[in-house]
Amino acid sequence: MWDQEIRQMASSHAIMASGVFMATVVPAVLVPGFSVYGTHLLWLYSVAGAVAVVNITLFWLLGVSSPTKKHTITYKVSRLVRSCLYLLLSCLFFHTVVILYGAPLLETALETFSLAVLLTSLTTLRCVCVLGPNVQAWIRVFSRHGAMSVWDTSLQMVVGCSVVGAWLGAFPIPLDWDRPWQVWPVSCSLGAVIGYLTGLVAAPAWIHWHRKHLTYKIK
């Protein structure tokens, strides 16, 4: 059971990583002058969109999200509306946090909000897909020893790596190297995506090597 669960996770993570790769390669072929630096916002939204589509599709097909007892149309619509609301609030939250960390308030508002959208697609969207629009479940998973499945553990690692990657990406910006990737928010978004990819690789490997010490039950 462990091996099957881990193989399923590794396969889904490989598809997610491929989505990021395709979101970079396909626009480079179809859009003249496309580049990660020169048309950064286009690349950023391409990656965010690809991550969103792949995550929603995969988690829906895998049935990872906790099953609900209510199957009425009203409940499903309410669940969808709450999920969209959480994603919007997440964008506003990340936008505010980035500004508090020193991003310009007005001069680069579009770039800052675009970074917030990317971070939401890499983190909050995954929470919604795995746990649903349930803040209490989110708090449980990200508390100490709160993971109850391998997917909860992978959620912790992917979200953590994405946020840390974006944070580390801000360090080169003040340096006077005058490189194209130091323009706001190129290095932060690159750091977030690299952190996301790192989490996708690290989660199945870490769970595989530490599975004997994990005590939760697989759903």
Second form
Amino acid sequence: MWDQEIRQMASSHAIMASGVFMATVVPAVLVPGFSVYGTHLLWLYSVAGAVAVVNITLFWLLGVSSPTKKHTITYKVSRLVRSCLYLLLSCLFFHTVVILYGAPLLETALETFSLAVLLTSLTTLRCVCVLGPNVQAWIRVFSRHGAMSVWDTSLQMVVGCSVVGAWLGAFPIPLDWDRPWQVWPVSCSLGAVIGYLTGLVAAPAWIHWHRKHLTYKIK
Amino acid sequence: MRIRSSVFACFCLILEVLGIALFLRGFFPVPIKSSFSSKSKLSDVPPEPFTGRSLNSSKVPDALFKRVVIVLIDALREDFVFGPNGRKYMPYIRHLVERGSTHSFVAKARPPTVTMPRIKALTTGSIPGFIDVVMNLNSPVLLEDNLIWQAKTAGKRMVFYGDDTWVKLFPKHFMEYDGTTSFFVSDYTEVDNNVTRHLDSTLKRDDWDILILHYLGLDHIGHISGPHSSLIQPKLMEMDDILKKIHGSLILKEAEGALPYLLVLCGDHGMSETGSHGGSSEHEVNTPLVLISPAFKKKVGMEKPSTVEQVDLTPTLALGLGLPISQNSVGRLIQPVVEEASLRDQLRFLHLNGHQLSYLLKDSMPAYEKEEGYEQFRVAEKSHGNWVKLVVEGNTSEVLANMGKKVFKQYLEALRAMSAALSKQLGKYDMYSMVVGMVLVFQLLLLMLLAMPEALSSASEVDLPVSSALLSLPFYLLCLLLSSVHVLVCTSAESSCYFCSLSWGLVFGAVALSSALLCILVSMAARRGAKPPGKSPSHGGVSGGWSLSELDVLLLVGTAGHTLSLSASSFVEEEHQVWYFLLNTLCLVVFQDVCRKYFRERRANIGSFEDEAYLLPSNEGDAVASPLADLGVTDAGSEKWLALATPPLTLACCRLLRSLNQTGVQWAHLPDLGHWLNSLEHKMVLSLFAALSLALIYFLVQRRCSWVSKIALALGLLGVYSYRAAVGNVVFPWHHGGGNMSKGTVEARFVYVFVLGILFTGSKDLLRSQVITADARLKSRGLWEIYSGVVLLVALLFRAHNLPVLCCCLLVQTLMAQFIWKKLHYDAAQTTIMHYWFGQAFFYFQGNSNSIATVDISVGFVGLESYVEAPAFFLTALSTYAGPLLWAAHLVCYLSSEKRSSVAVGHGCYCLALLRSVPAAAYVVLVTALRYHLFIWSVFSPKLLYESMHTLLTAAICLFFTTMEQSRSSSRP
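The form predicted on its own done, now the form predicted together with the partner chain:
To see the whole picture, the full complex is given below, headed by that same chain.
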């Protein structure tokens, strides 16, 4: 039914995944002494940046976001400003949640905030790209039976997988193995990125598998 | 037979407790103790064996040493002295080991390699089992027969400097002592300087016989930075200097003709590669033992030190000092120490040691005569007698010397065999009892799982095919089979087995129970299988139908995941992290549910869903009637915002409480709010916190009480504050006496009176509602009063800095009950699981952990003049499990106030029982599988005790549930 869109989605997800891959490999070549554990924050920012750039470019090119009714420059600027505001708020939100989960309040604030930035770039950024800065639409998509298009379903899956990945990533921390990836926030950010990649793979596959049963309400 | 699901759950849980008790009995080896509680006396010492007339002296041979200095260095690893780095670390000792008149050994410590059990082992010569450590939690004084007591009785003057564990164990034994606490692990210089500062003056004096020094610094360094840290070398060199100084002054004091001195260097346990200890790895177990005395032969070069047991030092020291060997010692004489004595004396020493071991063997083993060692000892004793006779008669031939050597060898063999038999008995698990207990627990768990659809149905009744099972042929066949297996196992077992020693009636009861359960299980499974699974009546259970909400998924995954996580020792140590994590996620999911509900409704209002729009006003009407009026909020529109604010507030509370008490193992040393509040300069803040918490507790609890209990509650809470002030935890505003700390007995008893009063009022209301009026409101008030009585008691028992925990607990309960559980229509099963999770998390918020060390024993003394076993145990258990208990009590109150209360209470009871038995059963299997794990004694066993205690408590709570439901259903017809 949505063969065209599924193919589009699969290829764009492949590009996003390769973006994450490049963000890991390129600094390893360019920056001396780069490693995922050792210079973790650097890796984290490079992944976050790559994901952001790839997402914004791809969704802008694809034009998935609901077509804007107005084309005035002020409207566009206000949309941009609101998007940035939402992204910032989402960073703060994730930071708070991570602290509520037990991260130290002050000592590792930078690490915690970096994790929040990564999570934002993996989840909220995609929301902004797909749905625009529109909280009502976000609530609709994330309530039950709220997806209205293939992209909404993929958004649900990718966001869900990233968050669950980060959640699962916290489990190895109490183990007494003394490995470099047990240091805060390495396992969580690794979990989030792995979850994100899983979501990227799983979403088109799942939609392709269920394409006969998928029905979407028309707005 | 149809029974209600609460009765069913209760029955299952009680039987499960019995199964676990049987398992525990098999799992924890009973410590060997001689049955006489007295101590060995000099007059009990057996005479030297002699064939013929017994004219011989029955006195212990004379002491070999005049003065003994024991230098115990905590966590001294064997390779620090004997290893390749030894020459660098401890040059002087190493030189003595190679060239001096010394004996060196590697002494093997037994796990748990923790200081206190090790000190006990060194002084009593017994091997303290794990259960011993637990049993002696409340009486720190070592009451068993021990070397120090023997020395004191013999009039030896002892001086002790070092770890204050010794001072606690032997409070009145030392002529002079100075204990240093090992509280601040980060301090590794001061603790040792505190010991060394006494050394010079003590060494100059002449008025002591035994000097014991216990240095803690090395252990602290190990904990901070491990065995390869750069701090190790300077510390060991400092120790080496101290030993050099002691040795030098001992040599100076050495007088011609007098008995020589003995300097002992030993470690209590080793240090693992990460610097910790407690387990049973090579490095933790192997400690050096160096004995230095001019009585020994000079060494000519480095020899590979032979291995002895740590407990062997006890009889060696006892005999060396001319003291009786303490009764429960399983050690054997370290023979090289006495090799310079005459053959007759040597044989005498060995005989004394053997005699003591054979007595212990006789006492602890029913079949002692079959033991190889015991027979060998009898033979050796007889030939020893013959030998002595020949010696006394003046025979000096070659034959005599050969015969003496033969006796000597026989003795050594006998000692080795007896000591091995005794130690083996300690390390053995009683597998048969364990398996029987485990099978019982598992059958019950399966039964509960199979009965789940029925138990959670709207009728809340379980149909057990008891009569058909009892009358079936397989049941009798199974009974026969199991009985024959029992006979077979018990007749073929070599070691003692608890289940075999039970009386026949009990065993047959267990056999019949087990086979009946098996038959019931099979027939229920067959019934389940016969029904098409898809068409089973829809039940309100956790797995309700095919559409699981996120909450259900989380609750199921969380329960299963937590059970699985128990298989990793780190997750057992850090179990609180798992619960905090799950609880946070639960709150977030609930938050999502709340958001969904209220935002959905708004959309529904805007849209055309009129039925929901109808529902909304009625909801709000309810809200105005009950919760908001109670809380003094009258604005109906604010209900939504309060509901939305509840989960974030709960999260914030949890975050706060989490930093109140750092618990677990890895991060336990981090500073927390609790320490900050308890420090002296913050006493004012602590007082304010406590007062505020108590006020809030009153405000939260009083709203559903009758006026009598309101007053009682208020007075009781005031009493709690004055108790804390009397004990000296908090400041009393108009009382500046200061300094005179009492035990606060009067204040505590004052509170007890009110607790009893409130409990009495509550039970009176309950009884009245049951017998006379069948009034639901009276009943729920009675329940609430009992609940508030428990709250008051807990408030009294909690330490001052933990009062915010209680306060937050009540706050979260109130908010969740008003705005979440009622409004979102969670069913009884979901509510029960959430209550259980909260209960678990609050268990850790109070500062508990899965190690025995965090049990606060001082609670047992609140309001008591002295230690009385029963109330102390009750109070300690209550305060330890206050979190789970309060949440369970709240669950009863909440469920019985619901409209369809009878069914809800039944479901709640069943779920609670199931939630408890799943981890308990899984853990029993896990522990059995991991029984040879490195951390079995340090990590898994304490957790096993916690699990069993919790199961026992839950069984009691379920019993309460059942009576609550009973009264309701009996009052209905």
